[in-house]
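This document opens with one chain alone, in structure tokens, the form predicted alone.
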Amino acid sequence: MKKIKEKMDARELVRELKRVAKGIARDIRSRKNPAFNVPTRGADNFIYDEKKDLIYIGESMSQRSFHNTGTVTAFTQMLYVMSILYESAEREKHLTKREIYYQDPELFNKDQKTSDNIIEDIAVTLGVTRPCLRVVASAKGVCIGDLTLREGNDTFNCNSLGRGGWSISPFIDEVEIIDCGADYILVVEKDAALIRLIEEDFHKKNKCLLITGKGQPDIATRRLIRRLNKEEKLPVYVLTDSDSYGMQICSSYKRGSISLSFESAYLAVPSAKLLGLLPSDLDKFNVPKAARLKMTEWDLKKAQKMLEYPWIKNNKKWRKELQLMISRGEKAELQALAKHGITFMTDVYLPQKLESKDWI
């Protein structure tokens, strides 16, 4: 498993750049055909550390040449792209993936999520982080608490930006942390809880971190995750809906994802705690039924389809609340809870979760 450079400056991916292109321009010169040699990154590419409960990318490569008509659009969107970052770098200037996009929609097939591609490509072609490449995208999470911060001139507790808390700079890897008063980190996969969490004033009582990723998380929120457990030692628990997306979610935090496997180490927190709402807890919690949700076919084949992850089929835990979730056919958002009051998330469920270390 090759290392993943996780920082580099301006300077430092100016040189790495000409190096890549200096080597293009010797295989023209010698008449060869000039290629990229790129790491796999698909579900067929990935290797499971049991030990560390981390998903790295696999051995496995594909060849993107420039005399070989199924590639050559392929090999000209990486050079392009790469001349894009290498100018942007020169001046010591950030680009977004948009920005990126827009410099030529008609190559990229008037499709962003092709030009997306091509960065995570050449990121892992040069063994690099995606903010190695000073690529950033929109800030999306959302962290509040005892935290202070320095960015640029500016310091700041995210306890006192209002009750929206502090908007995750996607520039998160020069973000100084200058004190931490929390015990711990509780995620929140959508700011819908968060909101009840931070009305309730939970993070003060209970001296912890709220963060969300408003979902499938970005880079930036995963990254704050991972540096506050390594350099604070705080311990993540994380609490999603009781769905197959939730679990997905946890497990994206937790052991890193299929498509950035090459970025786990970076972006991963192993010791990371499920804390709910778990497929046994609604009736543990008496979830009425009638605030229950049934399955649906896309929800029964991600369930299944996980099941078959050797970070899950290896995790009696985890594949014990899967396979509950499947022979029942239910699902429940965090919000079904309010059933038995809007304060019994806050009060009562999260509470005696922690307090019984009631997590997978």
The other form holds:
Amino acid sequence: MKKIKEKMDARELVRELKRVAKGIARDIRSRKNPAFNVPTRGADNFIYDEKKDLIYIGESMSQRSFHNTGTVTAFTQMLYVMSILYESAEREKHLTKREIYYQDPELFNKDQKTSDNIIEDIAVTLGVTRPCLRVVASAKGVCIGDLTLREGNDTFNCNSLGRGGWSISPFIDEVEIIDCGADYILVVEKDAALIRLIEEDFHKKNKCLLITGKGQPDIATRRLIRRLNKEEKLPVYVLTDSDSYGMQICSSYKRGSISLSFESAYLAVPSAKLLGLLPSDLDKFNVPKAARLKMTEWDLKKAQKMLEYPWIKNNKKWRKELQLMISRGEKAELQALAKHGITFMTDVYLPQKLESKDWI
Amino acid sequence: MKKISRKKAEEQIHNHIRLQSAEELLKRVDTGFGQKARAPFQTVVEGVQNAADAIDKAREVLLRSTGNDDYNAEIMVSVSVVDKSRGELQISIQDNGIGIPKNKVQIIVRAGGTGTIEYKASRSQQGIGWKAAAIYASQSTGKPMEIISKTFTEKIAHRHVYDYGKGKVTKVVEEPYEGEFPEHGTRVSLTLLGDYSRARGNIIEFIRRMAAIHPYITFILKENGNITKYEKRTSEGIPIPAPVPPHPNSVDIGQLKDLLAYQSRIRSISLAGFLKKNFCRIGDKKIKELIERATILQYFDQQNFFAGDIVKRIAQSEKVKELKKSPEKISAYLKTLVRDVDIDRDYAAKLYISGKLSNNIRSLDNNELKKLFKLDGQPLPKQIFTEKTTVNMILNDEKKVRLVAETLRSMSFPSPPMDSLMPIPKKTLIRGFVSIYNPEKHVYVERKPTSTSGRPVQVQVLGMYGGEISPDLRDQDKLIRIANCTPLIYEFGSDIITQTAREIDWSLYKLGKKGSLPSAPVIFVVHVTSPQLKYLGVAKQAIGADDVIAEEIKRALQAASRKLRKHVSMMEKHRLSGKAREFLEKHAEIVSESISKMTGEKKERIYKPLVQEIRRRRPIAVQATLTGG
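Having gone through the form predicted alone, I am curious about the other one (the form predicted in complex with its partner chain); can you provide its structure?
Below is the entire complex, every chain and molecule, led by the chain shown above.
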């Protein structure tokens, strides 16, 4: 497996980019077909490490050469983005993905997804994480709880920032963890559940950190969770809706996602547990029929496909829960628990689950 | 080659000039003088054809007498308006060819045609075209025809005037000509009614194409004093075809009678001697076979059945074909198929299976014929001629003439010799037309000579693609038809070349689609050469249908198209690589700028080699860029 560099400062990045550019220039002058060999970041190219329960990027590479009309655009885009990264790194600045896109939307076919992908491609080609490229995504995660951090000259506690909590910084690697008074992390899939938990002061009552990535988590959120898990040894529990999408999100916290698999080692938290809402919880906690939803065709298809993933296929608990979901054809949102009363989740469900270690 | 005197060479060639039949005939058939716009064209065509033939004959005289056939050959066509209001034109065609001996002019002017008995490809084969022009001129203006001619050896030129009115040819004047005139050659002049402004385009096209095919002749068109000149460009002429006696399979009764009559006038010899002397591919063995064959045919005639039809009926039967190779089944089926004649059905089945039955009885020898039709033991009719029967005795009996002709056509003989053809030299054909049309690509295909009904035939095709050729050409301009070195202009649709071309699936060659002429910017020049080539009319503007010729044309066009297809595909690729270049060069700009930012070197140091490499990898034909492809 390719070793991923987790840390790289601006000067190192400048040196690395210069090295690559010189190599390309040399190829051009010796009349070769200059090319980038980019590890494929696709659904077919991943390696699942069973022992570590992690998804890594596979061996498959795609060549993007200049003299091939099919790949010249991607080749050019990569060099162009590299030159932008170079300029910003020289001045020790960061760039957002959006800023990079707006350098030349025409070149990226007027679609930011194109430039976002190119950034990931450069990272994986150079064998570094995206933050090493000094590219930040507008982080959307929120963290609340007894956690003292320092960013630049500011030191703050995530409990003292009001009910909105701390908006996780995109420059997460430059944030220093000063102190942590929490015993575990409860990662919540969505904002709505987080608001309920904050309102009930769950984090204060239970000495935990509440973190949400608001759906599919961004890198900064995952990086924060990983650092807390690694540096502060906090166990991580994940709370999602009881559907295939929820399980998928938990899986990406835990094992990494396929599209960002090259950064797994640096982002994933293999010890994370899916606490709920498990398909088996629906009966266990008597979620009324009226609060359960019928799975759509898309849900079912997604669930069936997930069953094929080796990390689910070979994980008995995960497999059983997923099979149960499929066989019933039912899904439910966390809010379904509210049918038993608005505080049922914080007062009954979560304590009982944590107490009985009813997670997978 | 043994050198002989010029006089003798001339004589040898002129020896064959003789009288043929009637003037009146020409008035009844379509000679191409029907329309006012066409009459001047047809006149020029006939005159120029004769002139070109006369030049080739002069070359022959020179070749035989000096060993070198190159000289400053020239054909001049002069058109002058005599009476504009009436549309009266004078057209004269002058060549510096062999010339007509003074005493042979009166033969030549007769309507029967110059009728060389020689059997070789030539432009003007029947020799009636010019006379048709003269008759038309006489009918339309009442004015006579003038011929001025001088041979190599004659001391002075003579001027002859002939009147074609009153249903016959009358000599009006014959006198020494004192005016300016070439060393040798002929000038013929006619005054006729015609719409020259409408005929002009076709005349110019005809002369332009003639000049392309004959780069060893200078062509001059003088229109009321305005001169258009196509200069001689090479000393290499069209190889002079060798005269070959007719092939027995190609002879018809009329021709046979003419030959007999001609022989009879010299000396009445035996039939065997006559056949061997006047036809190719006949030897003693064939004569014997022929005498026996004649009795077999006589027998068929007596029995009142047509053996050829029966053979054809079996050969073409779909049912027999279905029965494939089962002799029993075929034999049984023949009982119903051939009820009119008692044939050896088992033997017929055997012949069928061995592929011996075709559309006529030519493929069967005497023994096979006799066995098939159960002739053994039958009383055969008395022979009406033997090999010793004299030419006179045959000539005097219509029945005998017919039987000889029939027998000659019903037997198989080896293919005729091929040196009687006049293919256009490859270089000439290519240079001639490529210089006119400037294509970006041309291909040449030459079929091996073959034969059809005893006449050798050969097809050449020049395909030209792209360059200055527009894709929006009219059909007539996409297919340039040439027959025996003469371009054909009129009767485009009915010509076998056009019809064959229409049957080709052009989509196979990326040149168009099926059922029409190509739609790509392509021109095909098709030359068919054959002695006694069969035309659709006396005007000789369209080659008549013939399966063998059609097949040859088709194959030649297909072979040329296959070659062109390679080019078309390549051009497509180039067109794409032109686009790819543009695309890549745009990216090269960004790439070199990006690299230069990171490495600090000059942008040009990257851009230049990158673009050079793009161009090396994506070659574009120069023409492609010129034509904007």
